[in-house]
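Given next, in C-alpha cells, is a single chain: the form predicted on its own.
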Amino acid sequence: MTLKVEGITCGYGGKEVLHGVTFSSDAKLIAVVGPNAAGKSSLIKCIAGQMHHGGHVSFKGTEIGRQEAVSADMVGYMPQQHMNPVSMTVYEAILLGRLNHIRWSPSQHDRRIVDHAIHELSLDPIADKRINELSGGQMQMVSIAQALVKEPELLLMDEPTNNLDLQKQLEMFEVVRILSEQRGLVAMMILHDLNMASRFADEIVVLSGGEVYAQGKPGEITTQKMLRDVYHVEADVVEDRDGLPHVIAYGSLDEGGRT
C-alpha cells in the first residue's frame, strides 16, 4: 500500500508553493504537518488530482494525482470547507458521493453502499435531516461518508479537526481508525494539533516552506529542535502516558532565534 509523492511541483498566480516534494510511506494512517502556509492544502489537493501540479503521485504502484488517471476511484478527498448548506437531506448528500458510478439514476447497489456508510458512522439518526440542520461535528461524519461511498482505496482529509471540540475530535480521529482497519484504506489527514498527530498517526511528514522537512515515526519527528527550526517556538517534549511525544510550548522564538 506505498504511496509515493515524487517531485511535486505548484504554485498560484505565478508563485511557487510546493518546490519538489518528494516522499514515499507504506503507513497506514499519515499526519502532514507545517505551520500556516507551509503548503499542506495544496499537497492534499495535487495528490488528489485536485489541482494541476508537476511531477508524479502513484499509490500501491498505480498512478493518481490527475483529474484524467483511470485511477481517480482509488481515492477520496474530503475538503477543508463544509458542503453548502443547500436543502438536500443527509442522505441525499452522501449519495452524492456515487456520482461517478451513477448512470442514468442511483442503483440498488449504490443505495446499499450509501446505507452501509451511513450505518457505519452511525448517521442513521440524521439520515433523514436537511444539511442546513447538522452541527459542525455531523457535517464532519458526512462529508467523511460522501468521501467513503466511493470506495476508496486512500482517504485524503485537509483539516478535518476544524470547529469541533475535544471530544468531537476524538470521536472523529476512532472512526478513521477503525475504518481504515475495517476497510483496509489509507488514511492522509492534514493536522495542526501535533499533540493529536502524535496520537493518531503511524507516521507524520512535516512541511515547511512548500518542502519536505523530516518524514517518520511521531517519536522521531517530534522533537525540539524540528520545533525551533519549522515553528520557531521554544517547547519541552515529553512522553505521555502511552509513551507518545507531548509537546510542551513556552515561547516563541524571534528571527534572530532569541525567545
Ligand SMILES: Nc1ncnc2c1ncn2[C@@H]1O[C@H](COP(=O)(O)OP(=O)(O)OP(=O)(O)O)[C@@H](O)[C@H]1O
Second form
Amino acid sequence: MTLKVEGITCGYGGKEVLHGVTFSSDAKLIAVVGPNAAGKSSLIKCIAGQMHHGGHVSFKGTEIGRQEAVSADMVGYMPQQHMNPVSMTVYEAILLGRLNHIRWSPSQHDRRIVDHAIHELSLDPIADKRINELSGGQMQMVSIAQALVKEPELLLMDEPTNNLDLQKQLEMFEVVRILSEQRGLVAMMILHDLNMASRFADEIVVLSGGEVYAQGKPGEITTQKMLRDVYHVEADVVEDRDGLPHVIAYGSLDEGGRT
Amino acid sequence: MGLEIAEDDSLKSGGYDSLMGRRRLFILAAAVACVVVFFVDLAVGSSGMSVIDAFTTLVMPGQATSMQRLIVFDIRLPATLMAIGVGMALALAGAVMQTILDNPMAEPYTLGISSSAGFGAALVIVLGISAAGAGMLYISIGAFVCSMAACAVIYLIARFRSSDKTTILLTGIAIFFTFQALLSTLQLMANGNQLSEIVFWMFGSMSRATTDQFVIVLAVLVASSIIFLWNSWRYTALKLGDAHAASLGVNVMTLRRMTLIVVSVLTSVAVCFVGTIGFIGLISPHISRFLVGEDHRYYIPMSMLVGAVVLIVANMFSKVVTAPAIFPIGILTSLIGIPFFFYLVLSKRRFAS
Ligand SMILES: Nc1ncnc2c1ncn2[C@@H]1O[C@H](COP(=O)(O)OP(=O)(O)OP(=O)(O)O)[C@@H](O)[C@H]1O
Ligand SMILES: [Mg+2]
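Moving from the form predicted on its own to the form predicted in complex with the ligand:
Shown next: the complete complex, the earlier chain at its head.
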C-alpha cells in the first residue's frame, strides 16, 4: 500500500476529535469528504505532521506524520486558511514554496520551477501583483502554486477548490492529474463537492464524526444511503455520461433545515 | 513543477528581478544617508566650535588643536557611534519582534523590556550603589539584569503556553505596566539627586556613552544580525501566517523561541547603556517595510539603517535644540516618531515593492 493510515487519534485541549482513523490506499488521487467538523482538516494535519497525534502514517514504506517529512519536501501541505494578506508579490509568495532549497538567493532552477507553475496555473497576469490586492480565488491559486512548487511526493490539500470558479477548479484538477501521471505524485484533497470528488478522485474516503464511514471507488461511495447517514440530506444519485455518480440534493432531513 | 522544464530557456519573470534591483538601490541609498548624517552629526555640537572647524578636524586631525580633537573624537564620536549602534539594535529588535509576534505594534518598548531596564537602573540609583566611582557601570548592570529578567518571564510563559503570539504580547504588556508602576514607586522614594538621575535614564541619553560600551553593543549587534539574516527566508515565510509557514517546513515554535532569546539579549544590551528610547523599534521597521517590502533579506538590513539614521538625527537635534544644554533624546524620538507614525498609518501610500 502506498499510503497507510493506522489508528490516528488527535484532539484539541483534551477533546478528542479523531477516534482512530484507519485506512490505506494505492490510489493516486484520493478525495476526503464528510460534513463540517467531521475532522477532515485534523486528519490531514496529522498526516502532514502539523499536529500531535496517536497512531501511525506511512507513505511508500516511510513513516511520515512528522514535521521532518514536510521539511524534507516529501510531503506538501496546503492549509485550509488563507495566507495573511501582506504586501509580498505573488511571485515572492510562490517562491517561498521553494523555502527548503533556498539558502540566500533563489537559484535559476528554483526560479524556473516557479515560472513554470505560474504559467501552468495561468497566473502570469498577476505575478507582480501584491497578495493583499488579490481576489479570494486568486489568493487560492497562489496557495496552490506554492504547494506545487515544493514538488512533493505526497500532496495534501485542504479544500483547494474554495473560492475557485468552475473553470479554475477543473484546471487545478487537471494540473494535479498531469503531475500524478508524469511524476507519480499522490494527491489527497479535502472536497465538499461530491460531484467534483467523483470526477477527480480514484478513491473517496468518507469521514464522519472523527471516524472513517466508508472508503472506495466513487461509484460505490456516493449512494443515497451514505447521503442520508452522513450528510442527513434527501437526494437522488444518477449516472452522468461517463458513468460517474451525480448527486441531486433536494433538502435537509434535519428539523432545522426544514422551513 | 515537474512538467518538462527546459533548463535553457531564460527566466520570464523580469518583474522579480527589477523589484530586487530596486530594493538593493534603496538599501544603498539608506547606507549613504547613514554615512552622511554620521559626519554631519560629528560636525554639530554645543561647544561653539564652528561646523567648518569640526569638518577640518575630522578630515585632517593633524592640523587641529588638541582641544578640537578632544571635542570631536572624545566627546562627539562616542555619542554618535552609540546612536548608530543603539539605533540599529532597537530597530533590528523591533523588526523581528513584529514578524514573530505578527503585530505591527510590537517593539522592545511595548513589550516592557525598556521599562524593566529603566526600573533596574532606578533601583541601583535609589539603593545608592552608584555613589561609588563606577556608578555608571552598576547602573548598566542593574538595567541589564532587570531587562533580562523581564525577557525570561516572557520566554518562560511562551514556553509553557505553547509559544502563542497573543500570549507573548499580552505578557509583555503586563510587564510594561508592572515595571512602570514599580518605577513610579521608586521615584516617590528617591531624593532630589537620585530623582534627576532616574529622569536622565527614563528619557535616554547618548552623552555618557563611551567607546567601550559601543564595542559591546556592536559585538552583540553583529552576532544577532547574522543569526536573524541567516533565518531571513523563514521569517518571510512566517509573514504568511503560522499554518502556512509550518506547511512550508518552518518549525514555527522553535523559530519564535530562538528569536525571543536573541532579541532579549540584544535589547537589554542596547538599553542598558543609554536608557529608555522608544519609537525607534516601532517606526524603523515600518519605514523599512514601505521601502523594501516583506523579504527579510532586505527588510532586516533596511530596518537597521533606518534606525541608525533616525537616532543619529535625533542625537543631532538633541545637541542643538536647547544648546548648550542637551535635550533628552528619548523625548525627541517620540516627538519625531509620533507624527511620522500617524502619517504612516493614515496615508495608505506605499513607496516601493
Ligand atoms: N484549533 C482548534 N481548537 C479547538 N477545536 C478545534 C480546532 N480546530 C478544529 N477543532 C474542532 O475539531 C473538530 C474537527 O475539526 P476539523 O477542522 O478537523 O473539521 P473539518 O472536517 O475540516 O470541517 P470543515 O469542513 O468545516 O473544514 C471540530 O469539532 C472542531 O470544532
Ligand atoms: Mg476543514
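Residue numbers count along the first chain shown, from 1. Take the two forms, find the largest set of C-alpha atoms that superpose within 1.5 Å, and that set is the rigid core. All values derive from a computational prediction rather than experimental measurement.
Annotation: Cα of residue 118 displaced by at least 2 Å between the two forms, core superposition. Core-superposed comparison between the two forms: the CA of residue 149 exceeds or equals a 2 Å shift. With a cut-off of 2 Å and the rigid core superposed, residue 189 has a Cα displacement that falls short of the cut-off between the two forms.
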